[in-house]
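Okay, so here's just one chain, in structure tokens, the form predicted alone.
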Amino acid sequence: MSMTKSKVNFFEVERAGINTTFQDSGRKNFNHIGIPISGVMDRRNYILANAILKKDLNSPVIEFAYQGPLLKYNGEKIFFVITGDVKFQIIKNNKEIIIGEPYRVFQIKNNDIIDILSTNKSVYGYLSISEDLFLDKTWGSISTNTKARIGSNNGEKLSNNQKINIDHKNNNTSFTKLNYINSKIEYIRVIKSTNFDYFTEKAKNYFFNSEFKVTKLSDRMGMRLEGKNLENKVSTNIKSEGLVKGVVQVTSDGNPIIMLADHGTIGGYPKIANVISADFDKLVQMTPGSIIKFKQVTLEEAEKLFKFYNLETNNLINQIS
């Protein structure tokens, strides 16, 4: 009985990218050992890039900041999508260029290009192709911590001429087309963290009914903000605590610092407020200059305003056909 040998499908990354990792959910349960969640930080659009694909919504994809990976494939015809407000191209033949279009199912053939070329106004966008990555997980996830070197790919970002191989299964795909733009909101919610009354009253009013700009000094781990001084009456330092993502911590200096995927599961920043798990998105996609207002909801608000982003990204997913 004579055998089929498989073809080798791979993407040969030819242009990394400035921040590209693979990601997913996430890995849970592991903080008490210093391991935090990981996983996307924007995470409607990873559920719409697996959700348009028709894939498990937990599919391993690849996420990049800015400017994304150039990507040469090697192989049989795949599916991809684009999400986030991305500007990128298809090239075919080494010639014909295509203006891809988010949150479409495109289709690539051997020696097919993509070419991610930046992210329009925000930060963060995700590629999901049809087929399966050979990744390993760590810990239930491949979530990849370049702090911690955890996750797939050792721990690292993509680099240049590296391959990502390709599990060809010939997944069933139509040419899916979902009508969706990432809107902007003014204010960025938030619940009073466990610290909120080591500040003084005057602190507390500016924290809520002033503006922060985004600095330059952020990434997965944490984003750093600007402004004016907040005073603490208590102590500029505590006994490390546990830190969850979107926890507002006050530096020494005055200025804030939010916890984002890759955060450290302890810290001795006193902590003022906590972004709600609903604008969470919204604020990973600020820019560097970008100007934050918050506003303080209670936790009852904010349990009912996860619920209708759970129910509004649903909404979103029946949609596809």
Second form
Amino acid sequence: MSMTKSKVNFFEVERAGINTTFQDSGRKNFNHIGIPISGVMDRRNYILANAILKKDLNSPVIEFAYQGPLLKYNGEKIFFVITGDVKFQIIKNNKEIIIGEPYRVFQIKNNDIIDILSTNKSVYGYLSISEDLFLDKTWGSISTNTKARIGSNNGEKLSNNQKINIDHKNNNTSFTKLNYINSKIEYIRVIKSTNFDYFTEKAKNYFFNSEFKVTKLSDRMGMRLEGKNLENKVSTNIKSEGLVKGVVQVTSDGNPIIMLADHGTIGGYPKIANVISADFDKLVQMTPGSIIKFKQVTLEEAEKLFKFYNLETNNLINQIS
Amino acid sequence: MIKNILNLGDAAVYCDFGKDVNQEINTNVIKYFKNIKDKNIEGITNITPSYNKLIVSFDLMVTNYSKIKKIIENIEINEKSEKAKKFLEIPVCCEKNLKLDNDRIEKILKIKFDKILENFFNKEYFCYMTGFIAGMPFLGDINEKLRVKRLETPRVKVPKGSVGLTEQFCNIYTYESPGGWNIIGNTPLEIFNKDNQDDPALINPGDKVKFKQITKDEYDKIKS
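Please supply the corresponding structure for the form predicted together with the partner chain (the preceding block corresponds to the form predicted alone).
Next comes the full complex, and the chain you just saw is listed first.
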């Protein structure tokens, strides 16, 4: 065993995947100049990825959507974990294939490959490694915002044949795991928003009692839905004002659009509702074609549900063994 | 000052300063924005001023609506905490393929493009807000004779630096983006510079702006 100078450790990105970016808990306090919060889409799966590796819960991760990256590893052994409902495999240097399991620590050595095949009936998954990634921060966050082209990786998604450099510190890790199944949700809970009364009685009734379909025009910025026309009796435009994650705007064509992590910071469509914080993670995992039903709750209920969501996350962290 | 405070979802406070869009109301919004920002209140994750609203979002893990609402209601507004406002002169070239919508605006307003420009350049503008895309300033008020609606079908790509008009306001596209404003010209200046981490936006709410018409030669010279 040689203890000489440390080697350069890196992943070679042999396949980047569909929308693979570096993310953390987000970029705060720059909305006023047009920079949204960004950060991970599914917060719980992000936190669990770092928790299983006993890392700081706000450590950077690789977020992928649908098909993930294929990463060839160069360097001393490291550990990694993948969270989400994800199919992946490890192709060892000797061509042996190990079928991956999410929420479980695996080890890779020089020339091993992590092949993230796909997310299963969900959108996002997360890869965290035992070591630190070399990533640039912009305004306190490494989160890549591809629209404003800021954050790590020059504000771009991962591309084929690039490298991901790793700061190898031999972080202590054991083969921990967590038994967790991502549950589905029957409805997305919302609070009525500031322009709720812009809509006709019929539209209000449709909003809470009919189904909406997630369209393909959904990404890290927003989720466009399709359903019965939500008719507006006041105006399909308001004076542009600030937006936050979870706002459900209704565009002039009568369809809802939900603001997500990379949303425009201001907008001029009426706001019919806001998705509650406790339901964000489940919302963002809904694939195009899925059916959404909305259910109204009060602010007090939303706050209680968020406390419960947090408690649940903490219980999961405590179950890691 | 604040007419009405509401919740926007479970993690934001919606402060309504009134229905109208004018500089007096907007100056109030900016005053509140700066004072709340200076207080570094625990749990606040974003403060977003617009024409007549201010949205304060927070981390529901740390705080909640009633706590932040109370802080905002009782905040002492310190007039002196306002940063000195800037006066900026922005060069704009309105020649050749930089004036994308001159025909459309001429037709709608029934005024010759030269006259439109004369009116446009002969006025000082006030920055109401920045946003939508990083650093994009919303400047007003446009001369009442020059007010046009946005394009029926927005462009998929508006070139970086484009100067656009819509109703009471003009704006500048800080980088290439989709958009529906009526483009009358283009500025060679870098309006948003992400490498300037302390002050990335050249124009900020409350600043005054005057546009200056330049030739294509001058435009190319500044650009190079």
